[in-house]
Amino acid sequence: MAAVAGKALGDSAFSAPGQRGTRQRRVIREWLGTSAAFVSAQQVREGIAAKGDAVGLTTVYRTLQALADAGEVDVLRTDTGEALYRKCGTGHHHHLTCRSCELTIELAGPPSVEKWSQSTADEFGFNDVQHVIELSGTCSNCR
């Protein structure tokens, strides 16, 4: 599993040199800030085909790795390998998410971790480290 601690979803995502901010985008962009849950990139289409708008799958996978590489939404693989997506709060932060029915809590990092982490690399002689911390299990709800 992979997260990118996301940024607030604004047209900034597409001001690199080759990126429009285009009609596509910014739908994408507004339904996912309707989303509280990690979503796959048919999901974000079905989502906003439901609204009545249409934007091709292709479209949406590309807006979505965009977004990702901007830092400006999380990624997650499931098990299987496929991303899900999801506008996170800013700074460094960590999940935990119910298996079940997808319920997703923002969780900021132990100091003990974040220690880990920075000595671990330090010790192998990395630099630049970046680490996830995914947890997921079954919410009292869905018990």
Given for the second form:
Number of protein chains: 2
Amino acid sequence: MAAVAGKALGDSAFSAPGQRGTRQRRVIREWLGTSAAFVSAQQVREGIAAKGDAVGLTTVYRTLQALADAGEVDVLRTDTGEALYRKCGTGHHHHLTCRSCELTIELAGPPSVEKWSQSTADEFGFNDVQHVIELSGTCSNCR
Amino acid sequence: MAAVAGKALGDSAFSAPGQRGTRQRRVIREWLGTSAAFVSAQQVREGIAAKGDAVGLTTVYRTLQALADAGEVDVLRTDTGEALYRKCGTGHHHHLTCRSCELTIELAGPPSVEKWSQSTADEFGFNDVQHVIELSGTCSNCR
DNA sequence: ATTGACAATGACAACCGTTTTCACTTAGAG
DNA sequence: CTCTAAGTGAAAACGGTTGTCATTGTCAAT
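The block above covers the form predicted on its own; next, return the form predicted together with another copy of the chain.
Full complex below, order starting with the chain above.
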């Protein structure tokens, strides 16, 4: 149910068996690539509409979810529960976000967390640990 | 806007000017104290109802929010956007949560993060940094 | 003890992001 | 070209949360 096959199939995602290449998916992925910030599903739709393309909100939600499942985008929740998406660079990283303007900076984690999280997991008998670190503060502009 | 004054006022919260001591608030705080896990607003209400007390859902939401603002409870969001609350121990801490059963363990942070987050914030010109670390994994029971 | 002002409550409706439904369209294999 | 299952999207459903507003309760002042 959850897991999508998604093997290595060249560099074009959505080539998994039973997945079709449609205009909508192409447009959404392209648009995401141009945005550096975290955006909501609605913003994606608006951004695309502003370019003259139209994609149904339902499709935006479904596509973003698929991208998230495939690990192509990061997802995070605002404190109102809204989901924000962002095309993520390769590899593991964390975020420093301005509480006022939402400016987000991608960070490498502190060198020691990997070890710490693993040993903590071991200590409590947990497997497959993942860690998320979010820093928030007030950026120089919003000071 | 974010920061709440919350001075030392003895050990009774809800003593801020213009705040009254009501049955509902007492009951909610008491019930929270008996639950070690993260719970939703609805669960709080049900738990209280099961004890024979009745509190309106609206009041539960408002009270939990007030407690969260006052720093008396931790808030986190499930991946469905639902808010979960938990009476937190004193001081700063993090969580290790089982992705399957939601079992949550309270952790002290790795020793170096404080320094790291401060220096990272400095580097990017951010003030008032806060950090959140969430570890997730599969606990031994859910293996 | 009584009063009165205003905080608090709670049933209910509104909100809003997200998901489901379902009839219609379309990509792409044969 | 044809066929079929995947994809689409408008609209409705959903579910957690927040707003509304008439009523109730607290507590300081009397």
